[in-house]
Each structure stands twice: as structure tokens, then as C-alpha cells.
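Just one chain follows, in the form predicted on its own, and it is written as C-alpha cells.
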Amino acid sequence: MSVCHTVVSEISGDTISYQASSPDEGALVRGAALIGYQFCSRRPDRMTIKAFDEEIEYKILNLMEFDSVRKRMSLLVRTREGKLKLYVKGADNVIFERLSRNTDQQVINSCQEQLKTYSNKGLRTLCFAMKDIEPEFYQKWNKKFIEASLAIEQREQKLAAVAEEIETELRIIGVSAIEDKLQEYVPETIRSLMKAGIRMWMLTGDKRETAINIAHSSSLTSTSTKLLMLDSRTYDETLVKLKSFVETSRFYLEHGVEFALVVGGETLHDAFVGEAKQLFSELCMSCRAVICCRMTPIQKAEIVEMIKSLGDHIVLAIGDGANDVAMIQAANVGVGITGEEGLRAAASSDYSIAQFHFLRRLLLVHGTWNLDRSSKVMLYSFYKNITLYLIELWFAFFSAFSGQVLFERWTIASFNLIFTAWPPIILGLFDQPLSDKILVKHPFLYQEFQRTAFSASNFAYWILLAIWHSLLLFNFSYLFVGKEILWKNGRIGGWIILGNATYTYTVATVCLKSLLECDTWNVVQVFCSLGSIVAWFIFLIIYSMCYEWGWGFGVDMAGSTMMLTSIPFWLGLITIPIWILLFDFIVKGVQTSFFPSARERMVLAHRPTKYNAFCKECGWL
């Protein structure tokens, strides 16, 4: 424990602190120091430990670092007596495979019992072994090690092959266990995400017993959850078990029994082949949760790719260590947790968070808000453009399809650029369909928003609404300013007055429509919507004077400010948007009153009135 590691010590006065590549390695070194074997210092070729106040120096000869494939690390040192010793630590299944044939079976059984006891308690286990190396053998082996270290191609594979030659006939020393504490609010977060309809998978490199214990403590499974253990050694056994588990899962689903699948990394090789892959996929998608243990980084990525291939699923992978990088990159959305395991997972992710429980707000709150806002912005953008440009179609019936346009060209170009640019932006930034407290308290709303925020029927409704509004805008505008006398002197307006009036009513209707679609109003939203209407009038006044000022353009708009002195024009500005949006208001009122969705019921339940001052379930004003 105090020798076989890559920890770096930092001495400050009489205290020694350790910098480790992983929390587990640092914990082992600190644990060894507590029982009298203190790691003191490390140089490139030497390391010093203090064993009960006696300093012992070891010469470092070769280091075979830990990786997720080998699942072990080795350090070959020369003691002060001149002996060569190989110290190895790693996963139990890897170490036991490399033990000497002369190892006492009673010692092996004792170690396995301790490992099982530790795993059942949810502790992360590790085995330690050593081996005395003969100088003659070392000389020959070291030449191969140097050649592999200097290799340009496939260096890692060659080093692993050379390590296999020396990591044999080991002598077991003992086992260790480290408590891997869960972060705060992990069980609450997992329960909330599962209530939101999200399927949870746990991919870990720990032993099966450890993985199951962690699943229980994190609320991924409960005491009533039936566990289906898939731990076969051959393909035929895996296929038989999968067929049996598929039938069992169908029975559980029919009778409402909660169940989860536990699968080992060795079995996955067979589960991904032939007929077994289809059965494995069906079984996984029917489980409440899936626990995969003894997983390598490549297997984690393969699991993610398999889930993505099963259907139209969005897969989110979250991890905190280098072993999770492949999985994070393979997922649709990758989330990395910064912390004790380093920053490699966070650097490879789409989103980086400091604590696991931040995922609850990231999905349930910001995910829901973002989905609702994005859907509204997209639907609103289609709506406002179709509303404006279909008016030209209705005008074509009156212009005998001569090609004459109703609106002046610069006003058409400025519609999306200036006059209706801010309402969708503000709608996408500030609208909150429900407060964050409600969304966190009621996770089922996450799935409800996915069902109702955007759909084919919803899109068709907005398209039909745009057609209807364009038809009303043109006909009402034609009714008010098309043929009627607009001024007291008996004059009537021409096509450009009709176009500018229709454009004014369209801008007003579209901007007020954005306020009608907002679930929450604030000063910024109201200012931007009403300010867009005011911006059109300022543009109209300035643009209509450009030709009079001798700027050489805007000849068609010259004198258009006369429209602002017409009483019918202002009467239409007051009444036409109200008449058109009154239909939308009635539809919303009828739908909310008689056919409310779960989302709308929740809004009404939390809307403070003199009869409903607070939500009893949530418990806040």
C-alpha cells in the first residue's frame, strides 16, 4: 500500500500531504500511513517510506501503470538488500487468475470471503500481491520492456504483453476495501428522474455485490425490486437465460412487479451477438433499471451505442472519471462531473456540473424550460411569417394576379429584422411555463411537457391559425381603409395606404400574439412587444420623409404619414388586433376550463388567489 502507487508527496513543515491521480490511491497511501507505513518522498528512480520510524529506500526499476483494460498496476523495485520484488494491486478477478499454483487454498478462500463481505457493504475492493524476481530473468525481461517502451506503434499493447510475462505466479498478500461515499442528494435525484419517466442505467467497474449495494443506497432499486442476474459464461447459457428473463419480464410487466436487470461485463460479449442481442435489447428496455458491473470503458460506450440503435431515444451519459470519457462521447448528451476524479470527464462532455444532484435541475427545470421555449419560438416564427406573406396572396385576388405587391419592399425586409425580431427572442429567454419549485416538486411534468410542447397536431394548429389570421387581417384592413373615405375632405387612400395600414395591423397583432402565448409576463417582455409596434411607427415617419429630404429613395412611401391623421385607421388599429386575438383567447379559455392538460391543471393549482393561496402538496406560498 505504501510502495505500489504513483502518489506524489508534498512536505510542508512536519506534515506530509499527498497528490494522487485517483481518490482510491490516495486513500490507500494515507491508510498505510495510519498503521505505521508512511510514504515520505519520491524521486524519478527512488522512493522512501518510513516503517515505524525507520526509513527504508527502494530503487524504482519498472512501473506498469493501471488502465481500465489491465485492471491492475505493478511496480518492480530493488530493496536495500539487493532483492528484486514485484508489487501488484488490482481487481480480484485479475489477481486471482495470476496467483501461483502453490497458493494455499485456505488463504484464497479467506480473501474471497472478505471480498464478499466488503462488497455486500458497498465497499470498493482491491487485492494486493507480490513476487520475488530472479536477477537473470529480470535482465532478459527488462530488455523487452525497454523495447516496448520505445515502440512508436502499438506501444500500449506491447507494454501490456510484456507485463503479462512477469505478472504471473504471484503470492497473495491481502485485500483492502474503500468506502465510496455517495454525494449529497443522489437518492433524491435518481428518484425524481425515474418519476419523470427517465430510464436509469448504472455502468460501473465494481464487483456485482458492490454495484447492487450502491444501486440500493442510491434508490436505483428498492427492497421490493426483483433482480434478474445475467452472469452466464458461455453464449448458449446466455441465450437460454435471456429467453427465460424475457418471459419473466413480460409476466412482471403484466402484474405491475418492479424489476431490474444485473449484468456482468463478461456476459456482455455474448449478449451483443446474434439472437441474444435482440433478446437483450428487449429485456433492457422493459426494465425499470439496469445495473452493469465489471464494465470496461469500451463496454460502456458499446452499451450507449446499443441503446441509441434501439429506437428514437435520446441518451444522456454522466460520469466523473477518465473511464467514463468513451461513454460520455458516445451519448447524445454528455455530462461530466468535476471533482476528485479529475477533469477529463468534464473536458469531454457537453455540460459540466460540480455535483450529481445538479442534474435534477439541469433536466427537470432547465430542460423543461428550454423545450417549451424552443417549441414556442419555432411555432411563433412560422406563424408570423406565414401571416404576413399570405396577405400578399389574398391581395393578388384583387390585383388580378398582376404581380403588384401590397407592402413596400423595405418594410417587408424589416419585418423579421426589426419589427418582430424581439418578441421571439424575449419569449425564448424569459418565458417560464412553471416555476422551478413546481417542476422539481412534480417530476412527471417533464414527460408531460415532452408530450404537449411540440407535436404534429400542434404545428398544424399554428399553421391554420396563421392562415386564418392573415385572411382576417387583409379583409378587415380592406374593410376599414380599402374603399372608405379616410379624411374629412373626402379623400380616400390608395394601395400604399392600404398596404401600410395592413402592415401596421399585422405587426400589432403578431407582437400582441407573443404576449398572449407567454405563460409569465415581465417588464422586458411587455416593453419589447409594445416597443416593436412603436418602432414601426418611428420607421414609418422617418422613411416617408426620406424622398422629401432628397435622399433619392422611398418615393412610394412619400406622404404616408397622412395615414396617421385618419380616424378610420386608428379605429382599425384599436379593434382589428383585438377582434383577431379574441378568437385565440376564447380557444385558450375553453381548452383550459374544459380540457385542461396536466400542465395547465398544475398552473391553476399553484396560481395564488383568495381561494387558493398556496399549494398544500408543495407547502409554500
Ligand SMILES: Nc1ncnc2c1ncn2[C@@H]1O[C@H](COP(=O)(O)OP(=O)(O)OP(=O)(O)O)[C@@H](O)[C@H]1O
The other form holds:
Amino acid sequence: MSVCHTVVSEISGDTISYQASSPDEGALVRGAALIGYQFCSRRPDRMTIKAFDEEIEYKILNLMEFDSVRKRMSLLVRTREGKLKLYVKGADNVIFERLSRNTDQQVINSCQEQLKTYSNKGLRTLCFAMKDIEPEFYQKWNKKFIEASLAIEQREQKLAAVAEEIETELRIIGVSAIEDKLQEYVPETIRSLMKAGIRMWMLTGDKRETAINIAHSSSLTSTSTKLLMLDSRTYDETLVKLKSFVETSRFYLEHGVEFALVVGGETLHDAFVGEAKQLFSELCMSCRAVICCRMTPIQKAEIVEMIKSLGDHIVLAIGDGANDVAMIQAANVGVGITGEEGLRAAASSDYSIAQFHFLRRLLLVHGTWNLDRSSKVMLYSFYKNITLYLIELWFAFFSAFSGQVLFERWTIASFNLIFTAWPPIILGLFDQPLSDKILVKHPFLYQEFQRTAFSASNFAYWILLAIWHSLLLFNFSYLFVGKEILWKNGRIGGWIILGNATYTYTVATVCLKSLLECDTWNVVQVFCSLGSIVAWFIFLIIYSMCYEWGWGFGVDMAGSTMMLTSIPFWLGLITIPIWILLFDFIVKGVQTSFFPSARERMVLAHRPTKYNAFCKECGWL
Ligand SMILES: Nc1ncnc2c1ncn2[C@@H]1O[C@H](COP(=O)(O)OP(=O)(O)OP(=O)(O)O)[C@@H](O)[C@H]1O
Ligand SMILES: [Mg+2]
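Mind sharing the form predicted together with this ligand? What's above is the form predicted on its own.
Below is the entire complex, every chain and molecule, led by the chain shown above.
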């Protein structure tokens, strides 16, 4: 424990502190120090340990580093007496495969017994083994090792192959167990996410018993969950097992029995082939949870790819170690946890969080808000553009397809750029359909928002609404300022007055519509919507003066400010947007009162009790 590792020590005064890239190694070295074998220092070629009061120095000859595929590491040292010793530590299955054939069966049995006891308690286990190396063998082997270390191509594979040659005929020297404490609120988070309709899979490099235990303690499975163990070694065996499990799962589903699937890394490649793949995916999709143990990083990524290929699934992968990087990158959404295992996972993820339980807020609150906001922004953007441009179409019918456009060209260009730019931006940034506390408290809302935020019918509704609004806007505008006498002196308007008035009513309707669509009003939202309408008036006044000031452009708009002195124009501004939006308001009111969705019921149930918000469904301030 105090020799075979890659921990680095820092000595300050009498105390030695350890820096370890793997928390397990740090724990083992500290554990060894507690029982009298203190690791003191490491230089590139030698290390010192203090066994009780005696200092022992080892010359470090070769280090075969740990990786998640080899699931072991080894260190070859020369002792003071000149003997060559290889120390190996790693996962139980890899160490047992490499033990000497002469190993006493009783020792193996007692180790396995001990490992079982530990892993049933959810502890992470490791096996330790060693071997004496003959100098002649070492000479030959070391040449190959140096060659592999200097290789430019496939260095890792070559080093692993050389290591494989020496890591044989081992003598077991013991097993260890480390408690891998769950972070805070892991069970609560998993329960919430499952209630939100998210399927949870646990992919771990750990052994089966430990994985099952951790699944229990993290609420992924409960005591009543039936476990289907898929641990066969051959394809035929896997196929037979899968067929019977599919039958069992159908029975469980019919009788409402909760069940989970446990798959080992060795079985996984068989489950991904031919007929087995079909059965495996059916089984996985019907389980409460899937636990995959003894996974290599590549297998984790393969599973993510498989789920993505099974249909319309969005996969989120969350992990904290370097062995989770491939999986995080393969997933649609990758989340890395920064912590004891370094920053590799966080660096390759889309979102990085410090604690697992932040995932609950990330998904249930920010996920829900973002989905709702993005859908609204998108639908609203389609709506406002269709509304404006269809008016041109109605005008084309009206002007017998003369080619004349209703709006002045700069005002058309400024519609998206200035006068209706801010309402959707603010809607997308600040709208809060429900407060974060409610969303965390009622995880089912996550699914409800997914169902209602965006759908083909919703999209069609907005398009039809835009067509309807554009028709109303054009016809009402024509009614108010098209032919009527607009001024006291008996003058009527004309094309440019009709165009500017229709544009004004459109900007007002579209900006007020954004207020009607957002679930919460705040100062910025109100300011931007009303401010956009005011901005149009300021633009109109300045632009209509440009020609007069001799700037050489804006001839079409010259003198348009006279529109502002017409009473019918102002009458139209007060009534047209309100008439148009009143219809929307009534539709919404009827729908919310008589056919409320779960989301609307929640909004009504949690409406603010103070004079601090606007609840559009019940229409009170
Ligand atoms: N530093 C190490 N030296 C030797 N063996 C190790 C070391 N760290 C882990 N192992 C063994 O290798 C196995 C695989 O490790 P890996 O890091 O891929 O997954 P894990 O840490 O067990 O699980 P997870 O996927 O949840 O991180 C471990 O279960 C353990 O038995
Ligand atoms: Mg790990």
C-alpha cells in the first residue's frame, strides 16, 4: 500500500501531506501510514518509506500506470538487498486471473470471501499482489519496456502488452476496502429526477456487488426492486438469458413490479450484437434503472451511443473522473463534476458543476425555464414576422398587385432590428413560468413543460394567429385611416399615412402581445415593450424631418409627422391593438379556466399572495 502508487508527498516540518491524482490511492497511502508504513518521499528514481522506525529505500525501476482498461497498476522496484520485486494492485477480477497456478485455493477463497463482505457493504475493493523477478528475465523484459516507452505510435497499447508479460504468476498479498462516500443529497436528487420521468442508468468501473449497493444507497433501486443479472460469458448464453429476461420483464410490467437490470462489462459486447441487441434494448427501455458494472471508458461511451441510436432519446451523461470523458463527449448533454478526481471530466463537458445534487436544479429549474423561454422566443419571432409581412400581401390584393409596397423600406428593415428586437430578448432572458422552488418541489412539471412548451399544434396555432392578426391589422387600419377624413380641415390621408399607421398598430400589437405571452412581468420587460413603441414614434419624427433638413433621403416619409395630429389615428392606436389582443385574452382565459393544463393549475395554485406580480390567467394585478 505504501509502495505501489503514484502519490507525491510534501514534507513541511514534521508533517507529511500527500497529493494524489486518485482519491483511492491517497486513502491507501494514508491508511498504510496509520498502521506504521509511512510513505516519506519520492524522487524520479527512488522512494523512501518508514516501516515503523526503520527507513527503507527502494529504487524505482519501472512504473506501469493505472488505466481503466487495464484496471490495475504495477511498480517494479529494487530493494536494499538487490532483489527485484513487482508490486501490483488492481481490480479483483484482473488480479485473480493473473495469480500463480500454485496459489493455495484456501487463500483465494478467503480473499474472495473478504472481498464479497466488503463490496456488499458498498466499499470499493482492491487486490494487492506481488512477484519476485529474476534479473535475467528483467534484463530482456526491460529492453522491450524501453522500446515501448519510446514508441511514437500506439505507445499505450505497446506498454500494456509489455506489462501483460510481466504481470503474471502473481502471489496475492491482500485485499483492501475503501469507503466511497456518496455526495450530499444524491438519493434525493435521483428520486426527483426519476419522478421527472428521466430514466437513470449507472455506468461504473466498480464491481457488481459494490455497484448494486451504491445503487441501493443512492435510491436508484429500492429494496423491493427485482434485479435481473445479466452476467453470461458467451453470446449464446447471453441470448438465452436475454430472451428469458424479456419474458420476465413483460410479466413484471403487467403486474406493476419494479425491476432493474444489472449488466457486467464482459457481457456487454455480446449484448450489442445481432438479435441480442434488439432484446437488450427492449429490456433496458422497460426497466426502472440499469446498472452497468466493470465498464471501461469506451464501453460507457458505446452505451451512450446505443441509447442515442435506439430512438428519439436525449442522453445526458454525468461523471467526475477521467474515465467518464468519452461518455460525456458522446452524450447529447455532458455534465462534469469537479472534485477529488480532477478536472478532466469538467473540462470536456458542456456544463460543469461542483456537486451531483446541482443536477436537480440544472435540469428541473434551468432546463424547464430554458425550454419554455426558447420555445416562446421562437414562436413569437415567427409570429411577429409573419404578421408584418402578410400585411404586405393583403395590401397587394388591395392595390391590384400594382407592385406598390405599403411600408417605407427603412421602416421594414428596422422592424426586427429595432422596434420589435427587445421584447423577445427580454422574454428569453427573464420570463419565469414558475418559481424555482415550485419546479424543484414538483418534478413532474419537468415532463409537463416538455409536453406543452413546443409542439406541432402549438406552432400551427401561432402561425394561424399571425395570419389572423395581420388580416385584422390591415383591415382595421384601412377602416380607421384608409379613406376617412383625418383632419378637421377635411383632408384625407393616403398611401403613406395608411402605411405608417398600419405599421404603428402592428408594432404596438406585437409588443403588447409579448407582455401577454410572458408569465411574469418585470420592470425591464414592461419598459422594453412599451419603450419599443415609443422608439418607433421617435424614429418617425426624426426620419420624417430628414428630407426637410436637406439630408437628401427619406423623401417618402417627408411630413409624416402630420399623422400624429390626426384624431382618428390616435383612436385607432388606442382601440386596434386592444381589440386584437382581447380576442387572445379571451381564448386564454377560457382555456385556463375550463381546460387548464397541469402547468396552469400549478401557476394558479401558487399565485403570489401579495401585490407583487401579474397573473395573466386570472387577470389581476
Ligand atoms: N489507482 C488504482 N490502481 C489500481 N487499480 C485501480 C486504481 N483505481 C481503480 N482501480 C481499479 O480499477 C477499476 C476501474 O477503475 P475506474 O476508475 O475505471 O472505475 P471506478 O473508479 O471503479 O468507477 P467509476 O466509473 O464510478 O469511476 C476499479 O474498480 C478498481 O478496482
Ligand atoms: Mg474512478
